[in-house]
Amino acid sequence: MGELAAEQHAKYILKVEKKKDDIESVLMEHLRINGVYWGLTTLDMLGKLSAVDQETVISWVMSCQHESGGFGGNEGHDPHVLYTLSAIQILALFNKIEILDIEKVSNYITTLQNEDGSFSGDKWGETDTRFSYVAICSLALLKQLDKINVEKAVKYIISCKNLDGGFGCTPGAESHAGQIFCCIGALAITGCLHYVDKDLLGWWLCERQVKSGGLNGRPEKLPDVCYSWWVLSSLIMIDRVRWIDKEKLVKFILECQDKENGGISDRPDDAVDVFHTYFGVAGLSLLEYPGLKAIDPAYALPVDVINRIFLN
């Protein structure tokens, strides 16, 4: 099966975070703050977060904030709830949430809730269950969940449930593992998992495992390392993770590593990137792979970070 090339992955992350002029960095400029969250959380799970210049990162994150309270994906980019969550998560990793004007940030998120309980991603009004999760997760981390209509938010999420037990991005939309994570995560955070048919959903999720051991996001699709997070975390939250073959999934993730240069790809022998490196390591953490810090399946942050926030 091989082992996790932890040192190489840490070096890869640190190298990528310093690049700003290569083609990959230019193409991902608009969501750099997401990439920083993926990279830093990976380093933390690997026990290497101290290798990062904390003050430089925090200063850059705060430079992405707008007067509205929301954060953009990079300096000079428009604010969006997706990037706002990443900013909060990065600060949480460093135990620096208190430097935020919490009232201002939470007010920005609150204004994005619509009359039907859904959330828009930004001022332009696109709705998606991703944004419901992101808003709920953000406000929970800020301890400001009471600022929104939680009952309406939950009701909207439930309206996106399908006959197969899964959830889509809007009512009537196709079930997808990424959207299922968002809906189950939001319901877990709000204490509303009793609305889920756990056996029906668990069956749909466990059917995502293919012969190679990897997981896909929808029926008849190829496996992808990122679903090691989306599917696995959902199965854990509904207590049905025993329904998949964990050993085969570990083997699949490890086969997607670049053991020489570091990084994890979507499938074996493909090009590595920070996104799949994070989700690969996070998936292994959920599978209790030795040497990795535990990660919380709902908040997508190390368990010790979540305990620090909610138990202090």
Contents of the next structure:
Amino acid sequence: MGELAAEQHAKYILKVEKKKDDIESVLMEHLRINGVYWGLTTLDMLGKLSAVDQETVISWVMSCQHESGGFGGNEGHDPHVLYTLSAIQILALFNKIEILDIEKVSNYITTLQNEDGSFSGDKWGETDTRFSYVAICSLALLKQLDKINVEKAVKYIISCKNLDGGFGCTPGAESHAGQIFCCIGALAITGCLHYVDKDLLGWWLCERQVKSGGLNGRPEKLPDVCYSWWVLSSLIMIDRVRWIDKEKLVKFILECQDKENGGISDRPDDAVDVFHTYFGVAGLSLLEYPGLKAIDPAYALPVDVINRIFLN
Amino acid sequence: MHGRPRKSATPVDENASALKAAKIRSLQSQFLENHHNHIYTKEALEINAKLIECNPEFMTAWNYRKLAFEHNISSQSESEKADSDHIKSIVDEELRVVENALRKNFKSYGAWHHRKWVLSKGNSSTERELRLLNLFQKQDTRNFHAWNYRRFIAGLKNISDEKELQFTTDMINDNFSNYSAWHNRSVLLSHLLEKKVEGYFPKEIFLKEEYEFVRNAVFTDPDDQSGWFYHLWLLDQTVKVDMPNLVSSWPPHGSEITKTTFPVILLFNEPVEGVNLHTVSVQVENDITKNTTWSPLSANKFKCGQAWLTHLTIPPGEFNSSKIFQVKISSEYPQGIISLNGVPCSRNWSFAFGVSVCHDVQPEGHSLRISMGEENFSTIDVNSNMMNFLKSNFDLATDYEQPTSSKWKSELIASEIDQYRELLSWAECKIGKLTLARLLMANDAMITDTAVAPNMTHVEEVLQLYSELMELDPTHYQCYKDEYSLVFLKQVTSSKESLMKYCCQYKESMSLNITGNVCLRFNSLSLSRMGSFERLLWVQSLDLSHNQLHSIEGLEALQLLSCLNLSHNKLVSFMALDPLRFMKSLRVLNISYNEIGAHTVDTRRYLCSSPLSHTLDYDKRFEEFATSDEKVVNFWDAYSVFSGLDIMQLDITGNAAVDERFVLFLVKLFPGLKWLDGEELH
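Right, the form predicted on its own is done, so what does the form predicted in complex with the partner chain look like?
Everything in the complex follows now, all chains and molecules, and the chain you saw is the first one.
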């Protein structure tokens, strides 16, 4: 198998960006802004961000902003924190966060914090630790983390810690790699990883690696390339990534490529999509695959972008 | 996005897809227009319902339904308001739309949330919801949305924890490989325990049965992970000491030290908050000192840490005295010391030691370069003063009240050990071996509670098990290696005799005022992890070279450390050296031949003090310090870790990050630097 088909993947992403009339694209329209973030971050890791017209992208992103300050998944769609984070991340890639009305966007996010420290995704009240991560990551990137009650936010996340060391979406919910990434990411950004039993969680996470070398999201499930991000970045943040076989994982991700048409799928020989292309490339970057820009495991943006924001 | 086979699209496929797409697109634009114009007619709702059926992930579509619901309920005529059937029909319609959407995609967050939202308005039937849940949980026993929804309904309808527990029993009996059911079982049992429900409290009542229950599962299919994780939880419930406790301190109880100023270290079993003048009293002779401040050896904004430090100085007026000052440190109000889980310390502790003033302060004139090579050591004379020195430093403070172990715990663990030894005799099962190793360690730890020296009865067997695991499961080799290192260190530090084998005495010609008399030599032991710090607080000179250390987490507790050799290890960045920022006594440091700067990924990035994790503000002084020549990003972490230290001798060669510019930067950073990479500086 051996190699990352970087050229093909870049071409695939640029192609998907233009394709709008097939059923897959239409069914993804509600989260197009997420798709743009996945596509652009992948291009940046491949060193090909300049292939995109910055102006066009930025003006489209801003057109997704709702009067409340939050962003929708597409023009005219209702705002939600999930889409707001992607908007901020896209602007961060282009070093254009300053064009935002920072107070307006921050206010949208801070009003979504609940009494118990948790976050709702939007005004309709769905609560999930995914939204805690998204809110914390967004505000940190905007340098407005002190606008929320961080202590309560952390307490809520800890209340979702399970007896196997992992985290679920709400208190009592089963541990799941995606939720674990969100909780660990939020705790990392707020400097609270001392609340985590790193050995216990590290063991649960490293047991996600199955015979094929791929990672699953929880026990007795199939491996999937997107877990190369959720599980791997969590392991890196708690410094237990040595506990998996990195080479085997690299091999698994490379096997999920469509080397002819570009793109990466969830499993070998499945249909590709931008989501899995991003997570595959991001996973390879975390595994120090040569030729890829380093990505930060907590903020899910290239390290040079994060350093630029926090170390100046 | 998941599980669709890869195939090239034929023109026929593409055509069909385009047609379908156009239909949905038209529905979408109609819907958005209705939404923006607040149109909530029956027709509009039908368009929305069709759209949701095609794409249950479209959040805006679900939002619209909530708006329509609110609008239609509030705009009812008087007669409609009186007719409860009317409201019910609106609710039923929403529930029907949700059910349709779930049949299409039973993992749709939007669908499940909408159902919860509608039900929270009232008018729900427990029967109906449980029927729906049974349908989805049969389809996929691992559907966590369904399990979460089940928890929501149980809360809404006050279904008892015991009833839900029975549900998990049924699911597990149906199929042992149901991690979700085991997980929910552990959550429910924890609730019952917390609420002290009869039959579940105290925990020994249910633990024995649970061990039997899980044994059935695990013995039936040892390769299925589900039961094993549950067993780990049971073990944790059995042995854990859910309370913060002081496990070690320096100076040791009953010792006598000769210093004018000295650190006092408190080391707990877990990170705690609340160590201060009110909770801990410091008595010098009979005066309670009022101006000591305790600080945690951990940079975070929450003032918590596992190791706490203060410094004491003998009053200046007493410098010429030859008397020995008695110092006593004791818990004044232990309940004020609280773990991260909010559990207060409930045991009193204290330790006392004597301090005589150090008269012969050796001037630190021109020092020789300090080396940890073989030629500079002699083995410790068993009869010398050295042994006494080590003895007094090593003995456990006997004033700590140890938790007493219950008989039921030791019986249970012993029985489990027998059971799993038996399983391993006929099943080559990696998690089984790991479980046995954990059981043996737990067994020894429990016996330790009642004795002074740690019990090491099974340590050889445990080390053997980990060695077997490294071979049996090479994918997770490093996980077992790390645990092996920790157990090995526990063994080495468990007694004076075993520890003595690793201690060497510096020869007289060395600068003893810097190195101390004794060096602890843990070099070349294949250690991938460092531990047992509670037994090493007395160490002044430590050789950890030629190991496989990626991190030195916990080393900050060794506040007396003045000479540290970390050469030939696997440290990848300055952030990995973060614990050094707290080690103000450090004068000699060797970090040569590591991997600093050789990797694009730094796994210590969020476990150290830095602006990225909001545990430290970006130090603007760095920019003033660095000349325009130096790349800010490359050295800010070195500056952050090293700027408070007074290093006299440094070895740093053999790291990718070290070039000429960096060397210049270091010389500037350490004004007291006399030796760099073996060369004397002038």
